[in-house]
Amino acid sequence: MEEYKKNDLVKVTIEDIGSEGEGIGKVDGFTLFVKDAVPGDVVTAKIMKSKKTYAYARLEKVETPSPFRVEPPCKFHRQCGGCQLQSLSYAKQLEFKQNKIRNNMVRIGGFAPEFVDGIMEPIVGMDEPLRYRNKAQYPVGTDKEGNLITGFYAGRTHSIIANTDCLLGVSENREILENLLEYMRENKVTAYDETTGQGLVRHVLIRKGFTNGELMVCVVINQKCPKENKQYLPAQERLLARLTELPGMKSISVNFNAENTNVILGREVRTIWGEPTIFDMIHVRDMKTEGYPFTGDSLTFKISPLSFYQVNPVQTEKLYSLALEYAGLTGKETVWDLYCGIGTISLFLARKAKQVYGVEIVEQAIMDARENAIRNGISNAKFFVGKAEEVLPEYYEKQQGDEMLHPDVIVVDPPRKGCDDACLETMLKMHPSRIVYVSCDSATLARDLKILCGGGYELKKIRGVDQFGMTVHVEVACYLSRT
């Protein structure tokens, strides 16, 4: 096997794609991982980091393009860390994501390939894999010449790529950001510098309600929240004059974050114009019918700057409708919804269940969930603040014999890290008849499914939903039944 070293140029045929979207090829048995290359490409790549049997390489030139290669719509796609798959046709993106889920079930979950193939349903794709994000968080900073900029971080760095119009976000983002930057320039408002900890404006959060067009802007500033209301930004009225003229503007607020941290939002928010929240609606869809038509049932949700709300509302309808289908509710069931956020899945379930209990660690989200229940006329949903892995054991210990202890269905939608061990253990002790697991990371999902299936459950169905077109990420819903 020939040894390769840094800066060597290598011609290679890309044969596969890795979990992070990188092209994979081999030269004389030596494996190359080439970012931005797609299966079927013949490329010249430069070795950037070499190991004994493999190396990471940078794409230098596409010698022969793959039949699956497409022209990326965004000129920043190679610099930005957000879209790993823009050069790959969308049909091939869906195939990649289907295989990613399958491979994790086999490799990490330990399920037999033929078993996975027998229960895995076709991935649910997007009609339009651009302009789908209803939320965007833009860092604000300066370039090398000291000019104010906003955009997104380059891959694996905190260097901002100046771009006010990410094609995954809504078109309104551009005008909002350009007005903010112009206000900052005119009024000498400084941008936050991570190195020194100085400067005022750190990030801008923008949200849009897709069903009604309502817009929310939240400016994150490098200050502690004052005890009394005051002007939080220099010449604040000039910023408001710019933003309030934009169509659909409903809410403008300031978030306070004086911590030296990568966490974007602080805990305190003050509304400086309009309403503290916006609203959006999610429709229930028939996932068994081609085209996934609306069933006529819908729910309205209040969204604050700190609320967790799925970023792709069109695909969220499909994902939650799939979870509802997998729950198999008849109106007699008691359901626990763990990691419930502002109650989106909980309230879907409550329309078909006897009683739903939701758990979420963020207090504001639970307050929103309770209000959302009232807004939608739902009285059979009760919400608790706390960690699922703490709330569940507490109820297990204190409520022996109660229906809360032995629910018919448990639904989990955890963060990327998956379920805590204590949460999984308590779920098994509560032995519901069915578990619906919604995941944004099929690797941690596979790990947790291995535990649940080892504890007396059988995996019955699994299906991917593409929430994040152009990226390597994919949501998954699955259904387990007690054996």
Given for the second form:
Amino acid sequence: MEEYKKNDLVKVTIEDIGSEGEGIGKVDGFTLFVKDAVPGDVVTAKIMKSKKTYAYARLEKVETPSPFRVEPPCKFHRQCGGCQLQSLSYAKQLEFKQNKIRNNMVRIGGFAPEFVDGIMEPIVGMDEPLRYRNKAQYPVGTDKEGNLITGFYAGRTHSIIANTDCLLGVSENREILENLLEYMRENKVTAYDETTGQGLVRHVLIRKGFTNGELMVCVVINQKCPKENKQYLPAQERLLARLTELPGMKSISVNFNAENTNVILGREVRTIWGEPTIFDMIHVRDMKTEGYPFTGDSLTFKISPLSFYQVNPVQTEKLYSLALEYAGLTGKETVWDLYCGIGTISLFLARKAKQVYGVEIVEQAIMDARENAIRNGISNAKFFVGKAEEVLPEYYEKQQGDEMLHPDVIVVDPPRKGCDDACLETMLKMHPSRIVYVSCDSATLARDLKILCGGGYELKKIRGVDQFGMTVHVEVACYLSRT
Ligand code: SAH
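Right, the form predicted on its own is done, so what does the form predicted in complex with ligand SAH look like?
And the full complex, kicking off with our chain again.
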């Protein structure tokens, strides 16, 4: 077999999708990874980087389009790279995600394919896979001609491509961004330049509460937070005049970040108009009924520019309702919710449990969780700051003989890297009747499930929830019972 050289043109039929959304095709046993090509396409691809048995190639031309190929709704999708699946029909996107979870369970988790097929429920898709994000963070900068722009970083670079209307975000973003740019132009306000460290405006953060349409704008500037209250932006009132009249506007603030860093937000925020926070509600849904109707129960959450909050509120309701269903609570249980963030899942659980304990590493999130409990009239949820893998073993020691601390159910919702071994070990020692695992990475989930199933648990049900349409990411909820 000939090895391919850079810039060779190859005709290939795309048969599969890789984990990063790239099309995969084979020519004479040689595997090609072709970004932007979708299964069913016959394409001409240009080799970029070749190895012995596989190569990375760029899509040159679609010779015969796949029946699953659709016109990508965003004209920037190739440059941006944020939406890897935009050229694929939404039904196929869901199929890809369902298979991704299934394959990880088989390959990494070591479960038999028939077993997985028997317990896996159909993925929960979105009704509308665009405009679902309640949060947008646009960098502010200049284009090659020196014009002020907001947009997105091209691929993995730091050059900004102008765009005021990412289609995953809400349509209000555009007017807010255009008004900010106009204000900057009129008043000669500069944009931050990360190569020189000069310039004022770095980013704009926009959040919307989907339940009641409240909008929050936070302008991140390259300055330290001054001690006394003063004008933080030049001719600040002119920016306010432009923004405060927009329907739904509730909160305008400035965030201070004078560090040379990729981190977007600094620690301090000053409200310059309106309220310091907005509110949103998360409703409990009935996941067993088609259309997932509301059950009538809901929780209210306070959102500040710095607080963590799920970015797709509609799908979050479905994911957490599923976690709640999987917890199988009757009102008598003690539940531990590890990696609890601002207590979203914990508070859902508290309504149906005797007692909930939440554990989270970020102190501010725990402060928010406690406040959210009070706001929602929940008194049976207690929160601890610390690492799950440290707090849980500590309470395991204390728990001996203390019925109150012994978990009937443990819920975990860790970041991508999954649960720490010490945490999994203690979970096994605490032997709850059920474990509910919510995950944003089915590969680390499969790895952890293998450990839990090796330690006396059986996987009972697993289901994907698409929180991030157009991208390759997918959330998963599952539960295990003690055998
Ligand atoms: N369940 C939460 C958030 C889940 S995201 C919600 O519904 O909003 C994962 C959370 O785990 C983050 O809040 C992160 O700060 C926290 N975290 C990361 N590592 C942790 C650890 N070792 N112990 C406890 N929490 C951790």
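Numbering follows the first chain given and starts at 1. Superpose the two forms; the largest set of C-alphas matching within 1.5 Å is the rigid core. In this text the structure is predicted, and so the values were computed from the model without any measurement.
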Quiz item: So, does residue 255 move by 2 Å or more at the CA between the two forms, with the core held fixed?
Solution: yes
Quiz prompt | Core fit, then residue 195 C-alpha moves 2 Å or more between the two forms | solution = yes
Quiz item: After the core is overlaid between the two forms, has the C-alpha of residue 88 moved by 2 angstroms or more?
Solution: no
Quiz prompt | Value in Å for the CA shift of residue 231 between the two forms, taken after the core is superposed | solution = 4.9
